[in-house]
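First, one chain by itself in structure tokens, the form predicted alone.
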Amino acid sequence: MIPIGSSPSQPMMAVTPATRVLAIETSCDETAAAVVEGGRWVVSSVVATQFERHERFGGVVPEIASRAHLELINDVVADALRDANLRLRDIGVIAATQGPGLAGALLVGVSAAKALALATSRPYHGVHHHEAHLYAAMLADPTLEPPFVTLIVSGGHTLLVAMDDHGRYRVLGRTVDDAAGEAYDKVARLLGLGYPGGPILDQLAGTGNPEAIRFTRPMLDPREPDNLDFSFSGLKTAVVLHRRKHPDQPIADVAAAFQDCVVDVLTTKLLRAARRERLGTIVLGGGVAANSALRARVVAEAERASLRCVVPDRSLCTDNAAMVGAAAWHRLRFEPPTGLAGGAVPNLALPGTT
């Protein structure tokens, strides 16, 4: 944990439909600053890509991550401020990703809200980066309640979350090893598609016949349908053995058969889950959450199975802070802000988990 000031948290606040609230996310590659209002409705929102920055090296580098936030993030809250067409004394909470992430990036965005907090005498609440992506599908579908099922899938995290209810989580399955999107960024590396790889294999496998090879599903077994967690680092290595063996086979091919693979797993599991949990509803959410193959695949199986689907838009499933803004306002419905005391906390465990 690394903390930031020292005052005490403050106390429960009056949340109402009217209260804006400006979030900021810089837990990774993306300075992002956004104005929500009312928990779900998007008045604002502002990201800063640093692809130009990392592409040379292939992947996020950490320092350079921090350094541009630090060169960012003053521009992009005045922008989101600007496209808001409101002032900073129109703004009722100040929030932020406070975890988890990278511990240099999340600093900078936990350091210039509450600078804001501090500066403006508002509140100031901190944000789980994972609880933010729950949220995102109230942005898309301002009638969402719980309980719903969501798989998150990212670069970082593959994450099956039952939501119960505002703030009471149960983590249903999780990834063992590499998470969906790390496993697309390394094969999109040895098949040489570049950086970000995970949007270059998703084209490219468009263009390919997933049939042409058969990757097993991993953690798939019919025998254990209670079993919800993730492993992909065996279908990496099953990708690097075959392109070994087969050299001339078209990286088109190898791109849409280990695409199926991966979108399999992701869509069977996340109705296993509906099914086994008895919920009505399944939500996507996280950076991989925009891949077509995905998306076309849980959005079919949702209305073979009579399941009412939330897929957020894209600019809602990579990092952007109008889902931190989100997350911030509903939970404080129900409990007091952070407050200056809380720091930015690189491995934050989701709350309301049981």
Contents of the next structure:
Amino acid sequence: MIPIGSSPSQPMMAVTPATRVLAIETSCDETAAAVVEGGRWVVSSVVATQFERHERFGGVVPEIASRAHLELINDVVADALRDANLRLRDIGVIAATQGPGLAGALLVGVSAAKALALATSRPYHGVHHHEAHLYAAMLADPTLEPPFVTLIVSGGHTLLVAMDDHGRYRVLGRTVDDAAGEAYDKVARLLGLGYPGGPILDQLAGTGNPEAIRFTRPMLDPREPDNLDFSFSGLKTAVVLHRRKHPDQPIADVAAAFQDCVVDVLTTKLLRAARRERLGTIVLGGGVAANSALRARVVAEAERASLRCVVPDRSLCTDNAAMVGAAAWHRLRFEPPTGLAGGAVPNLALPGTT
Amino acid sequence: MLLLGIDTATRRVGVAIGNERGLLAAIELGGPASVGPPRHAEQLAPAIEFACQQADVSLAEITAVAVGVGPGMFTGLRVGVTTAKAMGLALGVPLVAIASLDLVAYPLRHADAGLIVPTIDARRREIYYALYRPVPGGVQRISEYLIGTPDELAADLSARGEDAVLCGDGVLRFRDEFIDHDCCQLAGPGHSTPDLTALIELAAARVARGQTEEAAAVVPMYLRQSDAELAKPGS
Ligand SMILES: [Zn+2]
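Given the form predicted alone above, I would also like to look at the protein as it appears in the form predicted together with the partner chain.
Below is the entire complex, every chain and molecule, led by the chain shown above.
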């Protein structure tokens, strides 16, 4: 029942399938809390989006995000407990995202979690945000076990990670400049689509002709068949130049062609990674994984290549606290909890990576 | 009544436990002599735990959480105010929100001066401050909570021409701006941070008068908008 790690000097947490984790996520602009049982079952999950507070700035403003987290945190935690029909004393572990993310935003979640842990004499555990995204798929499909390869794409990250086992990861590729979601936001702004760019552009692209323009696929040079990194800043420039040259082309076509290019690159690299690493399962995560074109394309390509494919529900792809609770539970099987001296680490490296 | 007090408006982490009769325990970490980045997030929860152990108090016995809400260092306030709010939620107790400048001024209520001027370093060569008068049993604030340059405060004090005692870490930082000022006395490092005895004393009085707040509603006193809002005012 209790797979215990091998470090004799530090006390382990006896997590069991009955252990409930109350988790908090405040790394960017969503204030979220959730209760997860046994690392796999979401009992409740509450996300308060701050979208309206950032809208007029066309992007997330760190100071505004930090202040909003502080205003929302108590209500979000209380709602998560109420939705779960639980009291704090029914919780076994308190967890929070400790990094990477916006420094001031992370501080709110970490401080709240530690205070709750201290007040209830429960252990506190700090979770890596990307590791949390990896665990979202296991909440979507409780039968999923490593190894698999995950593509995490959002406004802040574009990462290809091989999860060899719980707590053992290899970063196979990452963006060398903009994150995919960042490219979406910038191109959406360029086309005058408003904020947040991703969903609006996604919708518009559905009405355009993706073959009207063919943007060069960045980092898909046939001379580098093993390259798993990404680059999206050049594509943004290509869109600018195209608009200048062909101002009369319908923006729906530009959006469709841009989206087609991004989806093509992301999907190709995800399948390339699975092939290279001989992994039979591919997984999507991160806010851009809510994009309908990307979801459809990944599912289709996986079927063609006879790969198992897990595309979590949109609510598990975007930032949420349930994935944080799942990651905490799994890590506590072989690691002692972080403890009350843990801080926020804005540039935290993914643990267990080689 | 049993109060947990927290103030993190300066680089110092302050934790106190006490009641209407005074302190049971007080811990200060990262005071005016400390160097390096402040460590509010790392130090606050362990400090609360230690204070409880040494005072032989269980958090479950706390009846209200008193918190210094600034103005002050944003990162410190996020840690301190969030911790107080979450404590309030977990323990099912209300908060007492007190301006951190009040806590710098209060210990000087017996000072022989017309004005007491607490200051807190606001970075970017500015300070938070307010003007107080000593009155029987305490101090009375006679200005808004303000943010300004040391020069602006010095000019204001010159115009008033009253004897003033200046205190707080803003004065430590900008000593040179005030040292030659005729009507200013500068308090020493002992008056550089929000006072924990004052926090418990003032909070106990408010609890006795029923002046508490719901934890979810408490926010820091920032006095300064984000850069983005300053660049793009509206709404
Ligand atoms: Zn994320």
